[in-house]
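So this first bit is one chain, no partners, the form predicted on its own, shown in structure tokens.
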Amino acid sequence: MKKTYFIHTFGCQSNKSDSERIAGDYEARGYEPAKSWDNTDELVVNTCAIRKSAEDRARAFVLKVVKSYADRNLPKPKIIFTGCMLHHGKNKIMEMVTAIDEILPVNEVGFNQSAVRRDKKHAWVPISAGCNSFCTYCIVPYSRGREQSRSMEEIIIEVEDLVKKGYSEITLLGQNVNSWGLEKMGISLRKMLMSDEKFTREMIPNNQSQYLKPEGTPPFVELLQKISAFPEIKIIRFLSSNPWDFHDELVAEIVKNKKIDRYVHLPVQSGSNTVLDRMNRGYTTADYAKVVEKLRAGDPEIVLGTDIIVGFPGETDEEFNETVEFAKKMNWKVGFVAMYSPRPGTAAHRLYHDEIPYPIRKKRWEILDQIINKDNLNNRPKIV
């Protein structure tokens, strides 16, 4: 009898894509997928670390699994931990979740085997891994490492294979898809953040400094054009974009290329310039608004969504009200609103300690969720 595996995935589309590739590796080794986590030989827990609550859910899930098998007098499956929680390091993870048997570093989830996709129409296609930006609240540069773009050839070969298998919709994935092919070697803040030496906001590099400036057509636009050349591909989506390098050429390509989905997800994170500066986002609300204006002027049918963090350390009532007014002005149809959660290992955790009380964060979340999501309930675009 063949051994079985089950993958339980927390988090974003990148984690879902990683899980598809982990499944491909398992099946290449002769394993069969189990129907559920409660009856499998090996269990992979693909974790998210964007907020503490996400880590808490992963830990609680492992405890639930262990208890379930113990209650049935069954040996627990081999439990393998992967994903963004690995930013804590192997030893710390083993202390936090003692039932773990093995650690699978997220950067070892490769492309040596075909992904096992359950959806037969739409496919996630990662085009890069890691991130060179240093938004102060974000754990990704530490959990996924320095940004690395896949080659054009490798991506196109994967798309060709998808076309042969009948896929007609793809979503290109990257922490910042706009920067595909433009990353520099990048620096690491890890040692500075973990040392006892004084750490200041000025020590964080400007995000733009970690990328090359495109000469001519940006590589990501060229990639979109090559994928669009496949007649079988009907819809192209991409996640996620950064406002500071949303080039005019990309705007023009979206406007004229109707294969690119009319829903554009463009994270803003805050509508206050002072908060954006503390976040080290690399743009102002005016910069963001210019991109939106160009997109909507080019095609009024384009619909926008965004990500916003409320309750970032030091966020005053005035700064939050600036975000509220900006939300009304931008008229996003989808908003993934999150309450700030301190992430040990990030610059914000080291620099900012004036946390906003939970009741205030919760109230601010409710206000923005109402403005962006509840008021647009009947006009929300389809999101994969």
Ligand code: SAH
Given for the second form:
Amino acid sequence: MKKTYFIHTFGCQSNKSDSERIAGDYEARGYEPAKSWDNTDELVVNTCAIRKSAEDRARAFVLKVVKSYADRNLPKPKIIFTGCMLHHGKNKIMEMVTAIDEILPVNEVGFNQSAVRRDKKHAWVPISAGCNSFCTYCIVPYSRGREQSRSMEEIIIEVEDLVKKGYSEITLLGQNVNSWGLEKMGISLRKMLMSDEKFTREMIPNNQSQYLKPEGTPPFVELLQKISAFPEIKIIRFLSSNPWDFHDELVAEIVKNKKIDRYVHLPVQSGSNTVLDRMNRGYTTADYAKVVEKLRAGDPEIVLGTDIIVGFPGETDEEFNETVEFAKKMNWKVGFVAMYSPRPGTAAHRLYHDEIPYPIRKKRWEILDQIINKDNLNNRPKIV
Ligand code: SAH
Ligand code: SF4
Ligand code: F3S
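Instead of the form predicted on its own shown above, give the structure for the form predicted together with S-adenosyl-L-homocysteine (SAH), please.
In what comes next, the whole complex appears, and the chain from above leads the way.
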């Protein structure tokens, strides 16, 4: 009988997409998918570290699994722990979650095979891994490392394969999709510094972008055009965009290319400029609103969604009210509102100690969630 595997995934779409590739690797090694975690030879727990609650859920899940097998007098499956919690280091994880057998980075669990996709029409396609930004609250640059774009060639080969298999909807994934394929500042700055040409302070971009402004068509726009050129591909989505590197050419492409979904996800994180500054987001609410205005002016059918963190350290009533007012102005269709969760190792955790008490964070979450998700309260995004 073939050995079985099951993957339990926490966290964002990038993690779900990684799990599809881990599944591919298992199947290439001759394993069969188990129907559930409660009857499998190997269990991969693909973790998320974005908030403490996500880590707590992973821990509780492992405990539940171990208890369930013990209650039935069955040998427990081999438990492999992977994903974004690995940034804690093996020793700390072993302390946090005993009963796991192996702690392996995603690429070592198995990542080299094509994805095993359950959905037959829609496919996730990762275009970059990691993140080059340093939003002060965020663990992702540490858990997933620096941003690396996959090559155009590799992505197009994957799309061709999907088209052959009958897929018609694609969601491109990355922490900053608009920055895909851009030339990194780090390298280019060094180049500039080494060249004989005059180098001035003004040559360093003053926003959050870690990249040079592209000449001509930005690579991400080119990628969208190449994928749209497949007649079989009918809908293209992408996650996540950020206000930086949201070039005018990208706005123009979204406006005119109707294969691109009219729903655009654009996290703002806060509607208060002072909070945005503490978050090191590198833009103001006016910069954000400008992108939104351009999109809506180009095509009034475009709808927007966002991510917001409430209760960032030191967030005053006034700052929170600025976010409320901004939300009313932006009129997002959906908002993933999250309560701030301090992440050890991040800049915010070290810099800011004026934590907002839980009841206030909760109250702010409720207020904002009601305002943004008023039209879809029954199926609104649930992250707290
Ligand atoms: N790259 C994307 C998404 C990153 S993670 C972006 O830049 O927007 C998904 C969401 O989790 C973020 O948008 C943010 O709203 C939330 N988040 C990240 N760190 C958090 C923290 N420490 N506490 C609460 N929410 C957090
Ligand atoms: Fe990167 Fe900031 Fe998004 Fe975190 S929130 S993944 S640091 S861009
Ligand atoms: Fe995603 Fe969670 Fe990692 S949101 S990138 S799985 S920390």
